[in-house]
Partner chain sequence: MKKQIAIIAEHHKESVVSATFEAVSFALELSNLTEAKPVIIVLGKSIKEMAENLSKKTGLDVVGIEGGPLEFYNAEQYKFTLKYYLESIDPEYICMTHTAMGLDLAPGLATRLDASCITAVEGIKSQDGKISFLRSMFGGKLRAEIMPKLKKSVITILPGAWKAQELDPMENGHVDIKAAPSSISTSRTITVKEAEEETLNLDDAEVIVAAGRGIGNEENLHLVKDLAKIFNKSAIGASKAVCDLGWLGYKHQIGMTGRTVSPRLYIACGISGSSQHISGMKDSQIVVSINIDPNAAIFNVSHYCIVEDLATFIPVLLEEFRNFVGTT
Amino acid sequence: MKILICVKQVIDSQAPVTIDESGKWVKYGDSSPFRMNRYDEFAIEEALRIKETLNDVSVDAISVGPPRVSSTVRKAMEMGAEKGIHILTEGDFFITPFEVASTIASYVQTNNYALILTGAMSEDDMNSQVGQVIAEILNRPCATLVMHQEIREDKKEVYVEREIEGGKRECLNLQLPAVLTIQSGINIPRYPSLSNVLRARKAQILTIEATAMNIPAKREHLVALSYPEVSSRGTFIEGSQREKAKELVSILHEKSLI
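Could you put down the structure of only this chain, in the form predicted on its own?
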């Protein structure tokens, strides 16, 4: 049984990001810190737990993006993935969820995976679309926001519980091959062991040019980026409690709020 984990590289949320000269993408600094999308760490951990529970299971990790993305693929291998696949794109630009899903689906079509796992969303775009689109392209059953999964012993079916509104869960039985998007909180991602880190450093990552993949024509184009508008600033009222209360009432009267 082969499992494929889809991972994404994101910039650290604390890092400064500016819009480039074209106004159509962002500009990163030379030392901008990139790391693995945290939601994908839960998907990796879940795949490794399946491997530890069942016999004859292999786990691969795949990512789409520019050369720097290879470090995130290697990170997945340090956590326990046996093989890393990097679909290399030319340059650093906006890639839609459809393009990412189409690229990964193109690779899967020539490689037999019983289960594809993704994080519930990415920290940067938060589109929550890649897993579902992969399933649609490959015509496979899909469950999103999975909080529990069990592969049946015959490896032909997976039982899942997905998070829904009101703190409830929806229970499903899906025929394999299938696609699951893993919700945060399903497990606690492990730290890479020294043996896996040493193995990952020596391992060769399979790099495939995105132009060599069978990908549909681009359907969406990023028109422009802009900074959010500055909201109105609050007013600080100075003085004693009595003076503050009097001033506040005056302001509320002035704005016809009371």
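Could you give the coordinates for the form predicted together with the partner chain, as opposed to the form predicted on its own above?
The text that comes after this line covers the one chain and nothing more.
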């Protein structure tokens, strides 16, 4: 049974983001702190756990993006993915979730995967779309926000629990092949072992030019980016730590909270 994990490279959520001259994307530089999308780390860990519990499981990782994302593919291999696939795109722009999903689905069509795992959401674009669209293009069932999964012994079906509002869980059975989008908290992702790191360092990443893949046209268009309105922000308390603390105490007293 082959599992494919979709991994995305994102800028660290604590880094400042500024809009570029075109007004349509963000400015990235050589020192931008890129890392793997956190939800995808959970997806990799879940795939590795499946591999450890069932016989005959192999795990590959795929990422779509500009040259910089190859380091994230390698990170997935350091964690334990056997094969790394990089679908290389031109330029460092916003790619719509439909384009990403079409690209990955097109790769899957020529490679047989019983299970595709994605993260629940990319931390930068925040679409929560790619997994569901891959599933639809490939005509496979999909469950999102998965917090628990059990593949039946015959590998024909997977039982999942998805996280819904108010701490409730929706329980369902999906026929394989299927797509799951993994919610954070399903597991605790491992640190790469030294032997895996050494193996991954030497391993080849399979790089495929996206332009060679015949991807359908985008269905949405990013018109512009902007910063949120400042008017929606509250009062910034200024001064030294001590002054800020004093002021906050007096505000809370005024509001009779203390």
